[in-house]
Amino acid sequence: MLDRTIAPPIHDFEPFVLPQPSSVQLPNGIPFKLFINPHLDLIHFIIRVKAGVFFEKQKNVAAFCYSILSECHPSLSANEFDGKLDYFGATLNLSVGFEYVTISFIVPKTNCKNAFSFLSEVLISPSFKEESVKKQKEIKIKNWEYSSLKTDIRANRLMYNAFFGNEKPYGKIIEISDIQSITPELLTEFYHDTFSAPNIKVYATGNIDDELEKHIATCISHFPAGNRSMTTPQIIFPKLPPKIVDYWENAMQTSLVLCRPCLSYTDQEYFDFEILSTFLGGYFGSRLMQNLREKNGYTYSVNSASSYFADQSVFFIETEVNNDNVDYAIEACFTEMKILREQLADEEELNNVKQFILGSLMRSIDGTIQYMKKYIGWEDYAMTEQSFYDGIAAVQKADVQLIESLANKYLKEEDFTTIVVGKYPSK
């Protein structure tokens, strides 16, 4: 019988080469990249549009515009559109980030031609109907009312507001009036400004034969050609105060975010910093988890991560604690940073972190679907699959001296702003 008390052996990586997708440049300029997998008859498409919140002139326009597309078929109602997707066995997901909109479409190969043609109809000529906009407003207002009761969401919004400010739509904290002011005309204008060839890339994976590839390429060729590429605005973060407090008298617990500006995705120290971030709070055995959860019971979970933009990032630690333990939790976070600055880590602990990161890297390319998503991330920052090899090399060569050096560079208490939302008096 297998003894589950004994961990399986850890094997070193053997060299391998990532496959290159085939690429087609369509007449309207849109790149179409295919990750062929003859064993996958469920075809996955990702349409990447540079149309995120960075490019909106009014708060909530980008998210509203693209999230409502499933209700904007030029001749069908929302129910009829959903019924047609069900008939094809297709799934459509729409998400909006700071820079990019992601349109994910999954459909069986047997229905792929008709289904993608059907999707193209709404992408080429969406109709933002007054009735659909009104209904979405009601839904978004309800969601706003719910999220406004959550301290963690408020803390996250305050973080971005602190860095980007009220002057920019992507920094302004959304109010009900921002939702109510959305009109079909605003959505139509934003969509036509952004959904054009210079801002679009299309990716697909699955059992795509020549005939299907040609059909999909023809559909994409009918996407608007346009003549304007969206330019990501330059980001200059202001100097923030040491602490931002939002007091909630009736809060059952308090949310904490410790944050600071940090390096870009393309910085030469990116991979090294990711090791430090994981060490501090990026996995279940991290320093912060051991202190705040295992040792002191201040929280159920704590996490450190980075939010990356075009040429900068925000590094943050986030957690929720009992109202009585706020100061203790903040102090514990800075204590762990101080220890990393002043004491060399244990070799075994570093090895555990390295194995965790290497495993995560391998999972990120496990299968053509995951690999395609990873590849898209590289292209977002004008990078290639060489980034993957660089990541493995950086992790393998990392040592405890590197962790100490990075901690002294990036984990100084005076560089952080602490955001507190909950029953905590301003000090």
Contents of the next structure:
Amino acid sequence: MLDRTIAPPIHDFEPFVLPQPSSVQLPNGIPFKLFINPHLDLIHFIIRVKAGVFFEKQKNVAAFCYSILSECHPSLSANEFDGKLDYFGATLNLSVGFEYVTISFIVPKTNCKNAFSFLSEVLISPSFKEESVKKQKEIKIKNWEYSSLKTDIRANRLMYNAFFGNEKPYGKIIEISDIQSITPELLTEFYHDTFSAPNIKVYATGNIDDELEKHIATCISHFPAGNRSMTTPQIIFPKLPPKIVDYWENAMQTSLVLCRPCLSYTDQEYFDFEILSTFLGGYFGSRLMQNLREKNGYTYSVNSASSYFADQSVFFIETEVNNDNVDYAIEACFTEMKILREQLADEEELNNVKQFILGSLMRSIDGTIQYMKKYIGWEDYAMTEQSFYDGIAAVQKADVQLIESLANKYLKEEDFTTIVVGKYPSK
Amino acid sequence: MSVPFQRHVLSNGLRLIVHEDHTTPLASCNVVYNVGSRDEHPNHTGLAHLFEHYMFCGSRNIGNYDKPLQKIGAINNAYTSQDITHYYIVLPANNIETALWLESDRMLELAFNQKELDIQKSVVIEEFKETSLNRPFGDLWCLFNDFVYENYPYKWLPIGKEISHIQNVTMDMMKDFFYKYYRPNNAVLVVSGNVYFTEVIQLVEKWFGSIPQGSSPSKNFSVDEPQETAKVLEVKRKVPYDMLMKGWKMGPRLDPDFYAYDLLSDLLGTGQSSYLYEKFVTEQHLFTDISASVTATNGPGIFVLSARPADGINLVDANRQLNDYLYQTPIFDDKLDYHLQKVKNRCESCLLNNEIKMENRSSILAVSETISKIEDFDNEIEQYRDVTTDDVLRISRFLLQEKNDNTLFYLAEKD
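The form predicted alone done, now the form predicted together with its partner chain:
Complete assembly follows, chain above in first position.
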């Protein structure tokens, strides 16, 4: 008779083996790394450019500049460019972060040579046309109008504004005037300042043979050499007020963010802190998820995470709750921090968190595309795959005393700022 | 689809699909129940989705569903569509038995705890607010489906028509729902990844083999009569700009013409080089965005067109010009051949991209087998390649007739 109350035996993780990419330095200095996968006939490229919002002199220039590249082919219209990419079966995605711009390009191997040459044409000599800029302004203003009516986006913007301040463009909360003031000249200037070899890294994965590799390398070699490397600004976070409230009379729910400045990706406590963050709000079994959702049904979701920068990070908890439950939710966040500070977690919970993190690490390197993205993350912070092994070792070594001691260091109520956007107070 | 698989059917009717991939250390376990929001009573909408939440609240022999998965480093989640409810776990392959143990016990019977039900009702109500009420255009699809379908139970979305429907769910309703739809003969189980077919069969027979089958739930839904005249709906909301939504009812996912409809939507409204974008965004500047798509549903679908007007453009006027183009003039020019090849190429890339990750392949297999059988989706790339310009012209003439038009003007309320 099958006893369904007894769980099947649990097997340990099998050892991880990390592949090494092949790497070449092209004549213009651009590093080109290849993760060969003979089974993958869709070639994936990621071009990283150190041209994020940290480097703009005027609000919104970076995001505008790189997000409209598909409209900037030197001789073709946006429609013609888009149509030709489609004909190649290629997909181009452009995203702009604080530090890096990511140009992601996916194309079938059969069209890869022609498509990459075609993409290179726009990357080497983009033409920011008045007409395209005008069209994009209208779209971006509408998108701005949409997002400005969302409490969660507002709370997120207020958080970065609080940390970065209004002095620097990247700290300011974007306004319509920031979109309206963009000109083709500003975009051209920013692009020329940033899109040059010292700021570019290229990665590719797929079934790339020698001939294709040579062709891609030749294309990349024509990217501007340049000699100016962008330097990430030193940011000193100011002392923040304990609470920032943005009252919205018509909000059906209230968005909450609790945040604090925190350690960097390269800090020796980084992995240990990630374990603590997972305990608090990093997975479905987390303390906050259990309290706010599974015990009380006050939210659909709550999570904690960190936004990492070169030498520090912002740690935050975010959720959306019924307007009447805001005070309870804030209190619950601080209560769960206090419990982590004052009571040792039990071994079973620690083990669950450890296994969850090890499973996440395993999934994060499954397949060459995933692995390439992980690898890029390490390179962004001048790290190597050794950090992966260090992470595993740190997770395996962590004990409940460590969690308590980290909670006392990083989860003190007085270090947090609470941002509330919605109908709060509700009455 | 070109994903290799093997099938085994248990005596209780559970269909097992195994897809081996020994290049990954992971495995995926997908369970799809052939029940979605279209199976709900019109006065009890949102029940299938609430039930999905409730499936995580403990089963007959296992009090906590999530903890055993956390112990093995797995992730899991689920979603409810209008047609199906899909549960999935991605985990290290050497612990696949834990996933099968958990899934089998909740297929056997749930714990049916009232307190847990009350909590999940609150969670789902917060989800309803987050997705449908507390954001601009949150009710757009809800209105649109209700407007396009007259009777067919795609009139409402899985989240439900209104919060009171979720509040009014009782434990008896939950139990009835479970015993009617959550039976092995109404489910598909897919195990993929670094696993072996024969070993998986043994484990699945062990854990699922003794679960009793149920009766086959009927799938006789209220139907819509063929549309005779165009319909228009106008609503005003506190949103920053107007939106135009147009829909034409089309066949289900298994309609032999589905591939042609899908490519027609790409030709008309996917990307900047599509026909409608070129004409109405680039040339005439009536809209800032326009896009077309199809809803790939098991029952009758909708060919959807959505557009955001440019500044200063009256939406009704813009719609009139759009209608003139769609109904009064030939839509396609002599470059149709080139454009059709272009959208086929992109479509082929998308299909290949979707199949790269093992867990995606597993999901595709699970959903395909639930809709009908995986073999019906064989060689999808070939099916797209076989669509001709004549097919496109034929179905566009058939579909895009003024009498089939459903237009929703979603207007920004002026202060």
